[in-house]
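First comes one chain, alone, set out as structure tokens in the form predicted alone.
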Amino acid sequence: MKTTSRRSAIIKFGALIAGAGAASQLVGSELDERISLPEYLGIPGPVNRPLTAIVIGAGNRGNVYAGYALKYPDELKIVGVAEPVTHKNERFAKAHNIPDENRFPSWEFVFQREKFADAVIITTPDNLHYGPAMAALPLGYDMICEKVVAQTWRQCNDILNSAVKYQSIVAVCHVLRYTPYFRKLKELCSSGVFGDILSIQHTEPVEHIHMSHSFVRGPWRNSKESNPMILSKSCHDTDILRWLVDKPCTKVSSFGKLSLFRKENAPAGSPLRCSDGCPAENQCPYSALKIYERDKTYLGHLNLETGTEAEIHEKLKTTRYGICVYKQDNDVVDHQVCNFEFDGGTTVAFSMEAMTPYGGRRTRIMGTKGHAYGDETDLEYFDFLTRKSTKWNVNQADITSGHGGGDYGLVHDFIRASIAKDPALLTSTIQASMESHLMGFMAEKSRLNGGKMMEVKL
């Protein structure tokens, strides 16, 4: 598709990239001293019927979004599931009372049937988004698609073009847009209190154990199997930054590398697996025995059926989660910086940092009239004229789901957008997600080319 036709398609089926619409409008525009916002700020009130959906991939994220149906059965009903792991399929089907004829061992079988739901929720691994998405849209399904949309820019465009062709509502799981914290930050940016936004400093601290689990041992460790780190982890951040600035990104440069989790850094005499008598096990913060057996954390990806200590130990002896972090096939970076320039001259410095003891994004906004700093819990705005600080704390909001309330916030707005067939009721449409994905693809291209400046052109 040519650039002009792609832009016209985006304009027609949702506000151009910015994702402006009813779902992004907050109650009032005046600053107050509380984040006294409800969790869900899309179109209010009940729906006239439950939206029906099929979940493709009954892992962690599939269960999270489907959990909305268990809490709000008048709004969402899960009527089918595709999941190759037998006990996950059975557990999910039992939780949602799904009949056997609507249970499938793989996504391909779902689309051999005539359409039997309003929507599909695609929560498969990154490399299995494209196939089910391209099969679902021609059949008339609306769709929630876990980020990253796909593994290449061409595949992302294929899904966009199909969504436009079949007039489908496609939500991308940029769940941070739906949190009270980031909605308050967006409200500040849209209210004019900053004057002109000159620059933003934004940091994503991944947390070192999370890094070792998800991006060294886990599903997102290898860019060929999933995506580069700037996309698989930080497309949330490129999306939020594009949303806050609300102008097209024009240029990007990036540096970063994989420094720690490399074979040459393995302790002397260490075996392949932590359970095979590693002499450094007691001194290693990334010991699989410590993380999974003793601390019993990050067990979700181990595909446990019973959760017994014996089963956990067996998984560490037979799966990649028991392999030394320095002897994996991982290739994604453990630190990366990106510089973005936006139309009008706003500059953004973004840093993804694996080696931290904490999570929670840090954001600092510098404007001509004021300054703000926040860490996903506390947010403070300082007015240059009055010299007054105004503070908010996210705990003053009603949070009932993961990602600071964003998981259920996304589903809430998607239900209403799908039933009304109105993409303006949803901020994170695929149309709104394209440019922030392109920012990530171009940042990775820049990194692989020694930090060379790249233009960002839709």
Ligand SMILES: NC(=O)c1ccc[n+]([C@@H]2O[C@H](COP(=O)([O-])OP(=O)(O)OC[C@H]3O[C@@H](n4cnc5c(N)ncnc54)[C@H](O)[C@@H]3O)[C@@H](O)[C@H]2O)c1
Second form
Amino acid sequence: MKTTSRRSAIIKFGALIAGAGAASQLVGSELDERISLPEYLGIPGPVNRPLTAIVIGAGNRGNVYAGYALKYPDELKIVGVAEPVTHKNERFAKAHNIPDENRFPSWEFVFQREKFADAVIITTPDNLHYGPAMAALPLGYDMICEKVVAQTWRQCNDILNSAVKYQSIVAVCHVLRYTPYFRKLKELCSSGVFGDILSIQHTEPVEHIHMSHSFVRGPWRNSKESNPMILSKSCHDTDILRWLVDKPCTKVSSFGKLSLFRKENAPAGSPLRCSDGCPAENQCPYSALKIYERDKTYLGHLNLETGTEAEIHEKLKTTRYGICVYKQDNDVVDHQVCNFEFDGGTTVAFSMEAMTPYGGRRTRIMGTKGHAYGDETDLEYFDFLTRKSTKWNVNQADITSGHGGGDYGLVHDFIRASIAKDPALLTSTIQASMESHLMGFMAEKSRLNGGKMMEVKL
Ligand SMILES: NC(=O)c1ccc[n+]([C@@H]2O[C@H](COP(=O)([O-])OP(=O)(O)OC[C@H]3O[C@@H](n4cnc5c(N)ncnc54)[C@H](O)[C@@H]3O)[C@@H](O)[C@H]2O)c1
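Complement to the form predicted alone: the form predicted together with this ligand:
Full assembly next; the chain just shown is listed first.
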């Protein structure tokens, strides 16, 4: 592979895609390159003051976004927190030096005060986004809101309308848009090198242990408490697909089922909890003793205070994380397919698969002039005229935050958009996120109606 400096390659790439008709010069040239995050973080330059923000829900995601403030204190300062779990509230307040008067046991208390920051970061569970969002917007806060925005289409619309009414900048955490990998894929789609995009195949392999933790035992296991799988896991995918195709989605049909993690599949003689002497414990990939106690994985949602083995064991005895995966109150699917049609006839086949030993989305784009395949690390474009390939590879060493660098990418762009009061500096505004949420709501409606075709109309 011929290499050039990343900066010059990207500048050349940008110049090529800016010039209509020049896009085919991309192929087989020195543009083979590594894709790096800092190149994107450099745009559009430093801010003149730190944005101030209050974190609502100091759990996993709240700490991730707030971590940006610790790394880049000139850009973001966390000045308040609402979190009911005492040790999490204390730990967070200490890390960010938050005064006692700005610490709250629940989100409602924040909004009984006058506005005391530029923005709120809503990282509560899915069923607790609507309340704080609807309380924050009339007070004039800008907002980072975790996906899924809310639990119904009507609630999503309420938040959108309130954001418009109060002229707030609202970023939805579709963090994949901010990864160097997906930005590159978007650049390719916008460059014209595909000609017309006729079809896309996109899969989301969830990874089976991740499925068992998050969507069987964990916060997203039950659609009434959180959201259906097509939203809670795959709203990232509907969002990316809508973004890449860049045309309205018109129709969807979907099939899917919860097949494995059901009561009838529990091993004979298994007790309610893995720790209660299950005869199948050492043959079960989903043993809670293995996942949490021995492998010490996925501990984030166990709300650990000390992190000792004794404390983990106690959590397995007393919380749902110790209950057998076949005896939960889960209802979200472990496999689902969706067919989407877009304006102009582009078709998209999307597949969410729990039963994989790996994660990492795979995408194939079929255009009239070329084809691309990518797996979130490597990306290859093939040009039908020249029969040459161009390859890109994400520079892992430069990925300094989760979701392929997207977590900090989102915060970076939100800070600039909020300070400049310019939503154009942000790609995942609530306005841009509505249609992909609707694609999810309608896909679920189709699935529950035996795959009946549903129109997607904003
Ligand atoms: N963008 C992504 O890729 C991504 C990834 C994971 C999760 N999420 C979303 O982020 C959100 C949070 O997920 P998480 O994994 O951080 O969950 P979490 O359980 O780790 O964090 C949620 C926190 O909210 C707190 N909380 C509960 N009730 C509250 C209240 N009344 N007031 C204030 N705080 C309250 C909880 O105690 C907890 O600490 C969810 O909506 C989830 O779907 C998004």
